[in-house]
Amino acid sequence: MPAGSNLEAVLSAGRFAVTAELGPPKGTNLGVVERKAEILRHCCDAVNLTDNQTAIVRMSSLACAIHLRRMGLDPVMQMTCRDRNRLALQSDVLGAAGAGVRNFLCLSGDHQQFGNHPGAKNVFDLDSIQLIQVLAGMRDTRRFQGGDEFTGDIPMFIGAAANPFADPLPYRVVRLAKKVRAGANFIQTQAVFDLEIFGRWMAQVRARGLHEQTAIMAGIVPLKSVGTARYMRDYVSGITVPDAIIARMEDAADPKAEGMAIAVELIDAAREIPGVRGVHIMAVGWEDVVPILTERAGLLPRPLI
């Protein structure tokens, strides 16, 4: 059953898709969400709502996704296994689907020790692959994971994350294959800075035919400063930032402009790699840059399907 989301329609039409991340506020001001949503409205096909990203408490992805749906945008509701058990996760899916949310991204979630509640207990009742299976089962059989039937349809376009850069590298495509087999319709990757490693990973993806079973979208993070680049290289697990990019940011008279130039180059390069069907832009609080990047990369206007 088609999910009926705009993201699904763009990918199904064979168009190069664009998604962007919107970080919910650390507070109750929905106006923040609305301002960011209006920035992203015309430059991407769907908007990801992060779910307590980096284990920091923020407005829920569920509430923000429903709000974006009411604004006429196509939300991607991110769901982490860190904070909720299978009852809560399935309950949230029912609520979101009932409000018209169609895209769901299944994630494990950053460990709580990285966030603002390091003493919090994690849950991990399900892992991300199991969550994909649960959602696919709900969609396809109208049954909860425990076997009971429920009423109503849940048209869902199910997504997952993939990291081509985390050790051990040879097993990254194996993990991707498990997510595809579980039912992932689209994949958003970790930030791509090292095109050589990403290209090798995509070659493995193509060798297994996975690019024909799911839509691979390359993660793009625009850099604001050399400090950001170094932090990602040194402290963010699974991100590889080549020395050449660090050097460009160090030598730049205008680091933000250089970061945007690098991001556009990475988008251009990703589009040339066979099997890549879109990009996912993670601006990390710098949503204002997304319209500029997509315009410079020749990705505007977005298709109306």
Second form
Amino acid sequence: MPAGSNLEAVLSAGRFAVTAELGPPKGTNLGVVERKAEILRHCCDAVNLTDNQTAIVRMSSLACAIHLRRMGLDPVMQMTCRDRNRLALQSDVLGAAGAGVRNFLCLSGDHQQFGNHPGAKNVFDLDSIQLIQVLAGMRDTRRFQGGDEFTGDIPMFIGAAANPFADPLPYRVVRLAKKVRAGANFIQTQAVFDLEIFGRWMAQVRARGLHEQTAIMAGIVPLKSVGTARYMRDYVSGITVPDAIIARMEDAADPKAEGMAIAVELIDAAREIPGVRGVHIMAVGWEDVVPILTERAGLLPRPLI
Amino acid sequence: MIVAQQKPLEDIRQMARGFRRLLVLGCGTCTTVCFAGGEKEVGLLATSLRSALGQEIEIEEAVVQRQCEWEFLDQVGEAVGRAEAVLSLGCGVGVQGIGERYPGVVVLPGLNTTFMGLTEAPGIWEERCMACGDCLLHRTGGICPVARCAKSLLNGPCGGPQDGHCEISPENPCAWVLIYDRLMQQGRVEQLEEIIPVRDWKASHSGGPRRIVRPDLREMVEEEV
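Let's compare: the form predicted alone is above, so bring in the form predicted in complex with its partner chain.
First the chain shown before, then all remaining chains and molecules of the complex.
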């Protein structure tokens, strides 16, 4: 049964899809969400709402996803296993689905040590693969994980993340295969800077035929400064930034322009890799750059399906 | 074994303040082995407290083989009777054991019970088990992701490990990197393709405090009586 989301429609039509990330505000101002959503409206097929990203408390992805739905956008509601157990996750899914949210992204979640509540008790009742299974089970059997039936439709396009760059590298494709087997319809990867490692991972993906069972979207993070580049390299877990990119950012007269140029090159390169069916742009607070990148990469206008 | 470490002396001093007769009670098993609650530690702590708290306090010292069993606790009944408070250098089970056997005496915890682990090298202990009640070590190459992964992930590593280390600390190896390496070594890495399904955490603390009753052993005891 199709979920009926715009993202699903674009991918099913064989078009190269674009999603972008929207970081909800650290406060109550929904106007911030509206402003960012308007920037992203015409340059991507769906918008990810992060769920307490980097373990920092923000407006909930559920609330923001519903708001975006009301604005006529196609939200991707991110859900982490860190903060909620299976009861809370399933009830959030019901609420979101009831309000027309169709895309759900299942994540383990960054450890709370990195956020603004390092002393928090985490949950991890499920892991991300089990969360995919639970959602697919809800969709396909109209039953909760605990076995009870529920009422109403629950069309879902289920997503997951993949990191081709973290240890142990040979295991990364195995983990993706498990996510696909659990029911992941689409995959958004960690930020790609190292095309060589990414290319090798995609070759393994194709060798297993996974690219035909799930839609793989390459993660793109536009760099704003050499500081950001070094920070990504040194402090963000599971991100590899090659020396050549650091050097380009160091030498650039206008680092923002250089960051944009690199991002466009990475989008172009990702598009050329067989099996990559879209890009997921994570601008981390720099949402204004998304229309520029998609324009320059020749990804506009977005298809209306 | 259960690994514990002594609370800061200042914390212990604050707890013990106001009592005039104190029994510092060590434990001869786990906390002795991890150098936190044996005879030597009882002696050192008693000495420190005497100098910290001065003349107004009388401190007696004793060690039982195990604070978690009645037969050993019964051996110190008289000493406990003389004390206003017992400062236990056992684990949290020992502290509660003393309290249950001698409800009239105040029991103070001198240690922080930290984890179940093993001695990696002299002076280094590391957690190995969280007593989750449903062991899956046969599926993970004998390395526990519940206890050793900071996110207790059951189906492989998160996106964080780098250079074999957990994202939250370069001191900690990533449990899933260890699992992968171990299964590679054993030629059983294909085992990691299996999805470990959603768990029933009832066997863990989520089902409330756990209790084991062995009818076979109960019958034997009743026959003897």
